[in-house]
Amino acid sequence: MSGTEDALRLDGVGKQFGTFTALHEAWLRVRPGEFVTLLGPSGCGKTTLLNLIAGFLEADAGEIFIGGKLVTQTPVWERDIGIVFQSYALFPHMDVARNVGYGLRARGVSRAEEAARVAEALAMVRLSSMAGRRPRQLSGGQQQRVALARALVIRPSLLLLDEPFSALDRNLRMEMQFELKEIQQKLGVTTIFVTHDQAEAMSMSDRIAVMSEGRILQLDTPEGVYRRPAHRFVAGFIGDATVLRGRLKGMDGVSAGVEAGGLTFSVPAAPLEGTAPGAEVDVFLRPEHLQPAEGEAGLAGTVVSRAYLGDRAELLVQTEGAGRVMLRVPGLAALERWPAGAPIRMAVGSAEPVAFPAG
């Protein structure tokens, strides 16, 4: 494969099943060695476009090439892919040398090579020690580890993975989220990750292609999809917004002025395209879109309830008129400052919103 061409390309990949569209016309270039994610709540096609990557569905519509190579109709065995299922799938009767060196024995591979491949993937999973046991003798971050050794021994051009972290619980599965971005970024393969989990996708991806209702709504950096969502349904997945109903002012180049809640934003102008000034808008406010304000001014409020979350709190403010607005105040102070029923004023931040048209 040469340097410009892409690991993966979708060509408008469709999938139906009867009158249900799963998939519509997805487009996607993945480059080599990218760490791309599938994000979306259940049912928006994140699943089914992974299936039709690895080769167990058959698309309806489009074309699907791995570097370069045109694999539509391609099974699964020639696609040169390593695969870790949600349910890892491992052969309960092998024990765990046997389990990572499946793929190998199923490629014609020799005994002496499989078993150096082998020792090799054990060795960067950190289960050396563990080849001889059964899977049902390993914990569920070891039974990972050698679903993940077993999908990279065979060394493929393509890594997917099937939410691999879901039946793992939260401290086990922030350590494999960084133990799989080192191993990915050591080996430089390309990987196409699934999974609902907002912040799993924020901390392990390069990029991330946000999904709905079977399309893919944006492709981008987390810094992207977060600060700058090209879609309403991005805005209010990704993070924790409030939506305040507010009016277009007016444009000015690449921004907009947004009068919302008493309060005007500078805002994003590409999402509001073709908006006349005095339309009604919908700003999607973060917690770090707003901070307390002294004095009379801002948007007054009082603090309904609060949450304590180490390094800050987070405020559930109802304002005057503008609706209940979530506020990130850093530090321990704030829970002694502001508690619940205390009056609260709030002003403008650095951080820029973002707005769209009123739904």
Second form
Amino acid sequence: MSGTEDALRLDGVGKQFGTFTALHEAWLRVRPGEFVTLLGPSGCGKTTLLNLIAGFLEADAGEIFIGGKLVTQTPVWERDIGIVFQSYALFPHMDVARNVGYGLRARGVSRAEEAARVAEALAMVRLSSMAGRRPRQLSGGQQQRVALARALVIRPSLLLLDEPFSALDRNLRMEMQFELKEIQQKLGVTTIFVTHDQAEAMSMSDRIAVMSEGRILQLDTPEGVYRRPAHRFVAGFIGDATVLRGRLKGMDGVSAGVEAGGLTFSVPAAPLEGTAPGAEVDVFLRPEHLQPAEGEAGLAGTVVSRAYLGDRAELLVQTEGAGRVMLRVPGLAALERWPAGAPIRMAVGSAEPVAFPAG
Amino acid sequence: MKYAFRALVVALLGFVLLPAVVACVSAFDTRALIAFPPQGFTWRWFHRALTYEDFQVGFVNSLYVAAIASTLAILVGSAVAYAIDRYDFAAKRVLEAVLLAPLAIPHFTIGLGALIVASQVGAARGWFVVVACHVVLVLPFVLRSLYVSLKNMDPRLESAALSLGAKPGRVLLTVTLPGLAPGLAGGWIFAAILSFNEFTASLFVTVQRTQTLPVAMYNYVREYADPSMAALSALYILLTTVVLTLANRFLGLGRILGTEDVRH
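For comparison with the form predicted on its own, produce the structure of the form predicted together with its partner chain.
Next comes the full complex, and the chain you just saw is listed first.
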């Protein structure tokens, strides 16, 4: 046990819906001020977990602590949390100022203090001029900032974000992500963020809990889940990976050699522990794990399609006998040399992929 | 094709409005007999309709019954609609069916039934039976209106309020009820209009003292055949139209009836 109190602690929290286990025993410790993302596809249990933390659902097993206080049986309104929903859930019959002040009024804060804190919160989200507007008169991004101000003005111990960016278009989404992250860091509020969007998770989080089928498979930094996925699912879900079947050649304590498609990759040894040399393995290749090769060496293939992204392009390549892989090349070169249908040869890139026993 | 469609619309409108138009026009006839086409013009029948004592009493009675019955129906209906929308319980389907049943049961059956029950339990044919009968009749419409309002409300609104520290009672008063206000008001107005116009069931459960306006009108036609009835019909139509127009102006009937989707 560490001396400092965890901002949020889950001790074996589980939830059943009839015979369906929505969440298997989840264990999680979140430090004060930390931004932790629950990431996974729909149905992975991330929303169930968020609802358990918020108190909208009752846990069947385990205990939940917020700020060191046991809250497993505490009703929602006494948990001291702020939530921003995907639909924003602004009260349509109240103006922006009254929306933001709702939690303060519920706490019996004086009128003068309410007005001051609402003004401060609206300034924080740059909406001071909108105080008198109704929610339906605001744009999506503005509504979201109101929802954020409303959740933060009560100075909650925990900020919960339930897919808050899903309803925004792409440009606005990026802008709101930066803004939210900035506010979160400035206030130092511990944040649990739920999303199915791995790019969002990567760019915002201190740590990411990757979830699948009701389990937290890996809890690590964005770099950790990207570079050292601990599980096949994580390797496949984070980044655009293609799988290449290969064989384990040998390993030492740290890294292993894997031969796939005529290329030899160096991969971390840990995921392959206990696998015998010569056994089949799956190499998870991302576009940066391969590079074009000159001459007759390397893995041969044909470009199936090309996604031009300006400074670079991503090629989908059909290899000879090893399935399809993705490959990142400089944008200009792609235009000149590799249109769809062009032959290409590939060599091992600079970054190290991961491999798991064949599944 | 376009003209054929227009002609159809005009024909339909004519068909729907014809009886009302004929009645309204006859109301101004100078002859003491309902007839068409009218001869001459007079306000006489309007004057008689407005000063005839049975009509005056019936009008006041109808107002009271409509106001009390629709208020009771709103109270019962909102509780039931809320329960049906938010909770899952064994008797849910049964309750829904029972409350919508008056739509399928003829009004005279309800009136007759109410009469029999009232006399069995020894209650005289007083106000209670009339009001109770009207509550049963308008409840399905109230329920429908409230149910649509509840369905159109984002359940996350209540979740958000709870998370902000408001206890359930406070959430109900500050978020749920204001959100339902248009549905409540619209449901109340519909119930009041239906109750105000109700005749068949009322005929069974009213007596001279408690007769509502439609019943008073019926009793009048049995004895007289002058255009006072037509004048009264015209006034009826005018009143209902004014109420509905106001309701539509301030509440948006399309939204209440669920013919418009308010969710984005």
